[in-house]
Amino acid sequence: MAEALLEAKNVSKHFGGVVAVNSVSVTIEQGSIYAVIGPNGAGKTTFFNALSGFYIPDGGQVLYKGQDITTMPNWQRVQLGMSRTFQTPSIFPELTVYENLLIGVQSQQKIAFKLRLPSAARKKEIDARIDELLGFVNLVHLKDRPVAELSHGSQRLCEIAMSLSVDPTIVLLDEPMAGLAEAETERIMRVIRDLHDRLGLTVLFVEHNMRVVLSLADHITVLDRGAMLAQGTPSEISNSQTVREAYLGQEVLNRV
């Protein structure tokens, strides 16, 4: 059995009288591709925010490599090796692709933030790293374009490249296929596979597209109304009568 990398133990989060996440437990193994699914309002993003440090849980624990990080702020989790993307790409649209990557690479190399690089030697080093990251997501040819001019799919790829600039061990992707056409969905799917197969990273993602989930994930957790409805392999989830009845529907799973 692979080593547990990220764990949630009975994690709960309330907003006033609303229970957004209710005692959810998951174990993300090192080297896995893990999906969290559920209908709108199921608590997926709230759960993601609790795992990544944007929310502090009201109950339960979050562990990273066995270390309790439940109350640790998100920027410290990044230093441990966790990075994430968002439903709406968290990028700087007025800056070029290169400049967006520059921010992440400079922060990793502990250079004070500024768009003018400190020395010719450092510029060569940083440029090489940026080209490596953009090459991984096939955006080198767009590096001098303002991000606002890119397609939605290319913006998502830029954000993924930014998430890699901090040398993570695990990447959390919040609905990476949202709003994408079929061709762009295929591009993102290939990159997610490459995160795992070529870079050896662990991937945790939220997604509504069941074809994508069943194609990519090793293990799936299904949330419904903030609580865990089911966990299992893609085969177990697609054949679960409970999941069919409560969320996916027979017809949906028969099409994937």
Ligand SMILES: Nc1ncnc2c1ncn2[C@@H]1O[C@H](COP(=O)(O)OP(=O)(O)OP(=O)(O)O)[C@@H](O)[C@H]1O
The other form holds:
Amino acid sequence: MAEALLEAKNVSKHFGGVVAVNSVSVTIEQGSIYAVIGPNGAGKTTFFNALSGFYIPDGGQVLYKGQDITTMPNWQRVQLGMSRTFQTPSIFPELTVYENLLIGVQSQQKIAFKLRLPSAARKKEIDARIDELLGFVNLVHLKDRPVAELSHGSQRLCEIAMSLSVDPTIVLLDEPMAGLAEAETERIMRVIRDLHDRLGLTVLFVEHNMRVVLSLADHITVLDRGAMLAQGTPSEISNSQTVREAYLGQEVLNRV
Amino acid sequence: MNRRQKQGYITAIAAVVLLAILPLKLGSHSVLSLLHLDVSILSEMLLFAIAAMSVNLLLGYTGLMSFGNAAYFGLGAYGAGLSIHYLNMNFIEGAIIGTAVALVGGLLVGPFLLRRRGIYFALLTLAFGQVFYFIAYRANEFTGGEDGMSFPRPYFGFPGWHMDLQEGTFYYLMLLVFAAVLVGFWLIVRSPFGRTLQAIRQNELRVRYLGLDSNKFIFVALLVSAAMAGLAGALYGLLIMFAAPLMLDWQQSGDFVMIMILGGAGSIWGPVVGSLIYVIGKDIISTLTQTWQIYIGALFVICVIAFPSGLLGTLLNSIARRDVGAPISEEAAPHKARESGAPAGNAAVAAEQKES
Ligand SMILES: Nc1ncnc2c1ncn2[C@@H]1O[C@H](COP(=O)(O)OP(=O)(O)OP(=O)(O)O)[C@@H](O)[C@H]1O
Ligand SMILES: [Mg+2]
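Structure of the form predicted in complex with this ligand, please, following the form predicted on its own?
And the full complex, kicking off with our chain again.
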């Protein structure tokens, strides 16, 4: 069995009286593509936020490679190797695609705090890295455009490239395909495959579209009203009676 | 060197040369005397420009509104004045001590400011500014209280060489300092550090999720800003040979913000243009009427409404638009696509595909 990379143990988070996440435990093994699914308001984003340090959970533990990171500041988690995207792309809208990636590459190369311009050799290295990242998500042709001018799908891809710029071990993608047309969904699916197959990354993602989840993920957790409803492989999930009854429409599963 | 850089160098050199020849006499007149302006007005203009640049580093680049930079400005003036008055410091020492005192002020309040953002940050800078104001106001025996304190302008120089600074030579010294600050500022905002500040202005959360401790960057920006304002204040104290509580007051802070916004936040030259308009406008209008503040205020309101990105900003934008000639097709309407939210932007997609 592969080693556990990221673990949540009985993680809970509530907002006032609303229990957004209720004692959820998952174990994400190195090299897997792990999906979190559930209806609107199930607590998927809140769970992501607790894992990535956007919120400190009210209860439970988050472990990364066995280290307790429950209360670690978010930027330190990124340095450890966890990066993420957001349900609404979080980018630098007025900066160009190139500059958006530059911030991350500077961070990864530990030169973001420098007051001196990078040397010519270093600059070349940085530019090559940015080209590589843009090549990966197919945005090279938009390099010098302000990100605000890009389509929603391209902004998503730019954000994914940004999350890669820090050289992560695991990427957390919150609904990377939400609101996209079919063609762009395909494009992002291919990118997620490549993250795993070509870059050897571990991927944790939230997604509504059952077809996408069942074809991409090797492990799935189903959340419903903050609680864990089921957990397992795609075939276990699609055959689970609980999931069928509680969440998934019968026809959805029959089609797969 | 790319075209924009070249333009930057040319603008900088042209501006400094222009500023240098303004007071020069041709026959019995100079440009200044023809405008009935005193050379010390130009010194004031340069020093206010530096103070407005210190606000610009925070608002225009980092996205943090400071209504308290006059506190550093005043600390600089008092630091210089007190050290000259009580400790017999020379000009250079006075300027350095003034700057250092402002920096210490920044070190003291910085950790508290770091915890706040947006309007709370602005209010806290205002509150801290007033704390320093009241200290200067209250410490009667030491600072002269409400009336302020006069002090002499020491010789400029080092042991072995020194010169007397008259208004003219003082101005050229200020021009030198200003040029140095401008170059320093330009280097900072272009550096990896400066680019990270600009990223923080746009989206601090994303900066953190790129593995950067944004607080560390903001703290250093606060210190640089405090030191710049302190230097400007120390030299301003040496210019008018006086330090008073009003220099630390929120109204003074507001003037720096106004100067920056007049010219255009987020650009290197904006505060300089703003300062030119403010100082000269104030000088001309105040000879005509007692209630000059009303007119400056009105001018400010008109400018903000007519030129939302500042006088310089608006000018540059219009030049840039003519220059590049709308690289993005109109039907792409990218901004609209973005504002209308998620799945929009089909037009933008089309435009991208056309390009690729
Ligand atoms: N900051 C917040 N303050 C208060 N309540 C919140 C907050 N964030 C989320 N919630 C509530 O917590 C619950 C879970 O929300 P969450 O955003 O995690 O759901 P989700 O599964 O990501 O939904 P979606 O599919 O719509 O993105 C919801 O009831 C939501 O209203
Ligand atoms: Mg969500």
